[in-house]
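The form predicted on its own is given below as one chain in structure tokens.
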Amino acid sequence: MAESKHLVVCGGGILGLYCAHYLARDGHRVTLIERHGPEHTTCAEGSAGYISPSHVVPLAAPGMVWMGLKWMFNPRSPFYLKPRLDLDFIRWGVRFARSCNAAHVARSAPVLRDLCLASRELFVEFSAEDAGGFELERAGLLMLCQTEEALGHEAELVRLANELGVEAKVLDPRQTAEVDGSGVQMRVAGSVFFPIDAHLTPTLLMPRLRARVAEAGVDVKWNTELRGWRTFGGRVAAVQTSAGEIAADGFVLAGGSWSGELVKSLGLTLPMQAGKGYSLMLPAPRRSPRIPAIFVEKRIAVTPMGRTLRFGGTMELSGINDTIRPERVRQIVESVPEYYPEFGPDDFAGVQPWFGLRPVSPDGMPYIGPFAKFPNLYAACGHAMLGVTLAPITGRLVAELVGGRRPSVALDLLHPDRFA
């Protein structure tokens, strides 16, 4: 085993919780800070909790800016980009559209294949440590298509994802029934089916990560704000809090979609967005999929978690803010009986909307690994939308890297300084 050292991670989500799990399993000593309490929902907690082998395309793919300028201006679109004047966001923007080419989901698509692929199976040895105590289901992934026009751009996705290995098969509206099997009625022209995705119940799995890593003797500092760094010969010494300063052998910034701020008084570039999604849970549906979903068209996730029902999605990048847009939660409940029928608006009545923020990079990709400029700080941190499927990978290439071990998947296209 590699020499212990003493490491603090900067953010107590999915991404900073399982980096210190793997960390504090590999013997070393950790120290968590978290400016929110443990009570706090976490952006893991309110997602609709996939697994997801199938999602080997970047969030940066062609046809994104094309789609992203035609929605700009319908707050109710599915991948909304709130017009304003932030360089900043400009600056990203211009990125984005720079990585929406076919030769960067050439690239990409088999490193987020390994990624994903492996960070299912330490998901499946996760659960079988803990009992299945957050209701890890291998049920696999629908894709439900109204139009044909939907089923053949999916069919497309079908033939890249079996070329990579991950399985994927066209079905008929009859053959999505039937794989379904649940009885729930479906408007559809058809859908693509993946049987290797999973999905989780993620407010089962958070507390029990939660205390897992208190169990590995990891030094959890709820309520504590990252305010700065103190840094020495090129590397940094320690970090600054609400609580005082905290000096370590090496950081890990697992800080969501703050990262990017959080790093420029090191003055160190993270371009990142903040995508903020929303969703609704049914306590108590009428009916409701055995397999989760996602309505190709409308890009909404729907996902059985135990005997409760929750519809999710939408891209809002309106920057860091804390509003609830009601024209974006209508969008969703207004799209469920399209593909539902059985289902309508009284359905969510009363029922609270949620949301969290997503932290974006310009090309899609996560940012893994150590900064150049100060080797022991290292990114864990962009992972938009695959947040949850990727969170174990990351802790245990975070626990790699800081042991001096290979790292299990190539990491070239995920370093932290691909955009300074």
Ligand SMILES: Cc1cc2nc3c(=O)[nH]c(=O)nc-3n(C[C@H](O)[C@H](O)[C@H](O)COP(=O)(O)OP(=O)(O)OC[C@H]3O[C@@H](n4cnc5c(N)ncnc54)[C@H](O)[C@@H]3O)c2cc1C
The other form holds:
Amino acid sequence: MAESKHLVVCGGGILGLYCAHYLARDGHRVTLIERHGPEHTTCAEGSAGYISPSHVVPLAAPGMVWMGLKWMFNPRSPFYLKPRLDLDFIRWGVRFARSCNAAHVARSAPVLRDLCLASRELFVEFSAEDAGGFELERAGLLMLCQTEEALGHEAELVRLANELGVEAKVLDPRQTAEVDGSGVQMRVAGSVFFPIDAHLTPTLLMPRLRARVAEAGVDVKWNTELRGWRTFGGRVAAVQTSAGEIAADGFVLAGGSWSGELVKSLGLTLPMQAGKGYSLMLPAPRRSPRIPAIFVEKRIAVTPMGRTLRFGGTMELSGINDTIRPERVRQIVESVPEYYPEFGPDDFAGVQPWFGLRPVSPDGMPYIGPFAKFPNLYAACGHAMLGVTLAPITGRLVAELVGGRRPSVALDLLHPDRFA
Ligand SMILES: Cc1cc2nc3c(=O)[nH]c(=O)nc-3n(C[C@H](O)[C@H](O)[C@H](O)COP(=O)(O)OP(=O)(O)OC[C@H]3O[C@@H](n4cnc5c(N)ncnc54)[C@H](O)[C@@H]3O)c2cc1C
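So that was the form predicted on its own. Now I'd like the form predicted in complex with this ligand, please.
Every component of the complex follows; first up is the chain already shown.
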């Protein structure tokens, strides 16, 4: 076993918790600081709960800028961008546009594949060790398409996935219904099935994860806000918090959408935007598909979670705020009967929308690894739509780096200084 160190993990979302878990498992002393209490719902809780090796294409891909511009002016679209004179946002947008090219996808897809597949295995392991359970299901994912155009586009992604060794196949409407097997009616032109995908119930996982890190001896300091840093000799020496200073050997930045702001005072550039998404949970749905599905044209994710059924979607780049835009929630509700004709707006009566802020980097790839300027400060943030999927592997990679081991997945594209 490597030398035991003291690490402070900053942020108690799914990324911070998995980093704490793997660091503690390696025998390190771990302190985790989170400005909210344990009852606070982090971004993972309301997520679709997908573990998605199917998502090998990063958010920044060819066509995204054009699609974003087109959707921007349509209130029923899955994407909303609030124009604003914010220099960080404008710079982020320029970097995003530059990343939307085929070369970026070709470089990133194998890395995302490796990360997703490794993380899926870690979820299976974590679930096997966990007495409580969190409804981990290895049922796959259906990408439901209503138009031939969307199906054609998805079929191209099947080719890319298959080239990368990720199994995927195009299904006609009858095969789609057979694979799902629930009897839920679907109005689709066809679908793509990814058998490798899995899903879980995040409202069960997160309390288990909090309990597991506490059992492992992690000192979790709830209601403790990170306010600044103390540096010494090219290293971070301590974090300054609302409860005083905490000195340590190493620090993990897992502050989600707030991560970029948190390191500004260190002179570090970590571009990050919050990508707001909404979800709606039906506690007792009249019907439920067996397999999670994405409504491709509407970008809405559907997840059966135990007896409940969750619908989630939209990507709203409007800064960090807690405004719920009714038109965006309506976009989800109105899309459901288009794909599942047995459902109607009545199914959502009285259901409160939830929102979460996905931490989005300009190239759609996470930031994992040490900063060059402060080699004992490790980034574990910016996972956008894959934060649940990639949390375990990120935690393990951070533990490998802290322990001086060779990272089990190549980290070159994930360097936190790549936009500096
Ligand atoms: C609708 C929706 C559906 C999604 N579905 C999926 C899915 O199916 N699969 C998937 O893989 N991903 C999904 N995601 C994405 C995933 O939920 C996120 O990427 C992930 O939860 C981000 O986790 P995080 O720990 O980085 O951030 P967060 O959960 O935001 O945690 C960051 C924490 O840092 C804390 N913090 C910030 N500043 C400070 C400070 N100064 N001091 C102390 N603490 C601080 C915050 O309070 C917060 O608790 C979805 C997201 C949304 C919105």
